[in-house]
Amino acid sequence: MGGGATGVELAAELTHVANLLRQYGMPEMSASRLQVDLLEAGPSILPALPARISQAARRELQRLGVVVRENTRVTRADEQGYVDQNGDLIAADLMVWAAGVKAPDFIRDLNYFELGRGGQIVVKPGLQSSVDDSIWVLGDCAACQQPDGSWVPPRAQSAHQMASHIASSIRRQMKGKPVKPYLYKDHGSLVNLSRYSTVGSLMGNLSGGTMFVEGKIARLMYMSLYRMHQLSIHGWLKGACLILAQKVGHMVQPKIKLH
């Protein structure tokens, strides 16, 4: 699997899970059964993440017994596990894949976009792809170079704000206004390990530094901002009635799917 995000989650909760199923009859299974490697190419896990968040992920993964190998790049894979660039093989019973963001292939077919790295299409400030004005490009697909060299990450906050930014750039052509450049603003990252910790960092553009956060204090934060982000799709109504029933409904299913 890969050191992003998703990874970096995703091992945290499996080690979660492998403890819980002693509550499901199977009493002699336990994380300490299970090893977890989470491997990253890269010298960093959390590479698009400030180094402390970085930092502080991978010592509570430690903590938990996860194996992070970093600098660890996959050639391939077989019935047996994984084999890093060295030749050598990471024996695995489970392989996951949780590695990489690229667009989708037709994109490639296409045979009209320039590309960048992943089939991401190359866009110019204003977020229009390099070959056509006519033609905005956000999110994942967005290869989106920032002045000072660094590259748009693939993250929702931009693809929340490109949209955003496109919107206002669409009123601004059609009232025959220039179309202004796009600044990727960072509000912040928090990750989540299972019920074990979370760890981010906050306000880093309001502060002109970062906050860093971590255990209950950001765990309340992420949760805050999950309810925050459904009350912002259903409406208040809806997604209130849509919390007390996932709390009730906490309260009476299985903690792990049993089908």
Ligand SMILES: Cc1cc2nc3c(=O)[nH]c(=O)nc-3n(C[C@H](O)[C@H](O)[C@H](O)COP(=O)(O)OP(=O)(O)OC[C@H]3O[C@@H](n4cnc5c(N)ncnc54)[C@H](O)[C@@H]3O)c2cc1C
Contents of the next structure:
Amino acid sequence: MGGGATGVELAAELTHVANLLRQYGMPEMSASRLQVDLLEAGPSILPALPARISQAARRELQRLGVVVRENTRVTRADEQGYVDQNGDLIAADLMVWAAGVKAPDFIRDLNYFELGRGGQIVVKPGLQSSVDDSIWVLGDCAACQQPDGSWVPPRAQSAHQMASHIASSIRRQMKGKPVKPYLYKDHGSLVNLSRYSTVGSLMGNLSGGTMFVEGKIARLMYMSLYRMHQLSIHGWLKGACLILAQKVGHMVQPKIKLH
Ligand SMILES: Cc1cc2nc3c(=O)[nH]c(=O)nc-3n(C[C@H](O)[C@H](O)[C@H](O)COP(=O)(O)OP(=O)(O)OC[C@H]3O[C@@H](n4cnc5c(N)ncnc54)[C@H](O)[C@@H]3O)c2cc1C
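Let's see the other form, the form predicted in complex with the ligand, since the form predicted on its own is already up.
Complete assembly follows, chain above in first position.
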């Protein structure tokens, strides 16, 4: 349950794995025998992304046989399944909770910080905690409000930008200069629907506006982005060896993880 990127990607991945199971001693199994219900409290899945992306993802999921239930707020879960706001039971053998991020409880237990939604630490515009300027907060655990009132989303790209911003802010502070506010730059998002499709958008410098991408091109971008991350983490030589080893591994290893 939870129609964010994690829930959407998992729904497609489960369908893909169900189709592979016949190769692993379950000849009767296929995605047609699996019912995946994706429950979303809000009016649309992928609420943080543009409507065009959620529509494309919904279309693709429905094509795969996933039942997309929007405006469905789960109020209870028991051994029979989920119960929604109308008291209706959505029967399930397996329930997965993917309803967003929450900061670890020890942050609350410190009883020091001002906390936002999900227990994140509320920060000033420059990413210092609201209660103590000497504590910088970045990534998923930061509740950072932007000038337009929106909150910085918990994404890898925001964590990366925040790290760079804090590094330059500390250097500015050491030179006696004031800390500048952090402004989130959305470079777009890609949601990968297993082997079936990828949908997303590219924004800003990359496309000179908002560019909607779908299908094979989006999948190629998703894979390239993953490879670029590998190369930037491991360097060119180790990264290239890793990519080659993975290609060989794909040829000899099972298609689904067996342990
Ligand atoms: C399934 C999934 C898919 C995602 N896909 C995307 C995507 O496509 N694009 C995107 O931009 N973002 C994506 N995200 C979000 C992205 O992963 C996060 O926003 C990003 O990793 C946040 O970075 P972070 O450093 O704040 O936190 P994390 O990457 O979560 O790192 C926090 C680390 O702190 C460790 N830790 C926690 N508590 C303690 C403790 N008490 N002591 C010591 N260590 C501790 C944790 O083990 C973890 O390693 C995805 C997230 C998930 C779950």
